[in-house]
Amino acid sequence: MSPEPILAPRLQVFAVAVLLVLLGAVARLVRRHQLSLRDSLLWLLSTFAGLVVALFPELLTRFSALLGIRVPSNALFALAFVYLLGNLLAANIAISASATRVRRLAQECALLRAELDELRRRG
């Protein structure tokens, strides 16, 4: 008797379909310039990695054995957590960089406004 598969075939098809839809959604956002290619790179790479794991679930067994995790589904949850954590960190880095740029622009605008007011008073 062969061992039971890690992912039930229906679950595997569902996971592949969801990941393909996510890849398509990210590609569509990039094409519409709603998401930069740089920001989408982590989404594309991590979703592609998830797709590989969904297509070849035995990789999950090897990965869990490598890390000493007894139940492969726990390794899947750990990978999902790392997936979300990585994407969340990348989003926070992008937000932080944007906030810094906005603050600098506001400061430059205030300096230029002060210079303009000074020139108007002299002139």
Second form
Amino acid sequence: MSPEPILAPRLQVFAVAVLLVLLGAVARLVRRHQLSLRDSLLWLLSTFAGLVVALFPELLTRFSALLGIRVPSNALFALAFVYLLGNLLAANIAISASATRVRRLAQECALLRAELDELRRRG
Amino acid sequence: MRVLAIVPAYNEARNLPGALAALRDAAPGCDVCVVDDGSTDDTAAVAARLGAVVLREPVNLGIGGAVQTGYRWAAARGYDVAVQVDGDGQHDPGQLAALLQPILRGEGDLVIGSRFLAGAGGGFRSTALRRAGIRYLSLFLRLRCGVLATDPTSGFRAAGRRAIELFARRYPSDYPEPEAIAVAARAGLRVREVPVTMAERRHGRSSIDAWRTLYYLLKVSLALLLLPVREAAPLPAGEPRPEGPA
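Would you generate the structure of this protein in the form predicted together with the partner chain, following the form predicted on its own above?
Now the full complex is given, and it begins with the chain already shown.
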């Protein structure tokens, strides 16, 4: 038995609950077509990974030992940070791709409108 | 030789009549297309009444997106030359013939009208801060792409066939002028300059406030810095890669 658990049992229950709610929320967004399955994948995977860590905090101890992080909870913060950055970057990539498509569509629309004007004038 | 004048316009209903009349007088044989970049005034109606082809964008794309719309039209309609002329009366269409010369002689693919080239008259040369910025960008472009451009922010430019094809496919957004030169140079196009004189805007304010100059420089610098990575992206299949410099 280790001298002191990394996550107090109460905290562990709380963390698992929060992550489960988040998983449920993402699943719900996908089912309501408010979040595409593709964009939800990273959220689902990373949230699931968070759940694993919350259920088996010893993983955190090993992880901190591996990286030379003295206090395991700091490894938790670091992981949470990476988790957020990863999801944020993925979101920004998706936004950029959307912006490119919007630009292309707006341009196509402008060209078609001009063609239409021309046809109307002739007809 | 079919020439298209691309006039990007965002809420320029007041400036357009003068600009288009001057264009018609100076270059009667040249087709004019006004790109209405999601204006909230009656830019499109005014342009149509003046007999221009109007490319109406449903949303505002900014100057880069607007200019590219013009290039797409030029490419779709098979124009030999496309000339960018601002809709605010800053550019003097009387100098269009000079701008076209290098393309007509087959000496250049992209010709920039420069206020700072020997032979350019007085006229509007912007503030001291912006002139310093322009010199910095000019140096940056020379070091980065080996291209000589004394007035890289000038929006008064002519594009030959190869440049039209390139820009229809790839044109930078936000503050596109210096970056477009870099894109052209890296695609192996010949960039030339001719001296021009510019006027101050007649109505309204420039879209770049004085204090935004630094932000502008930072953004363009970043764009030029990141250029090789983005240019390394392969062109879509089926599109010929432009040949190297002649």
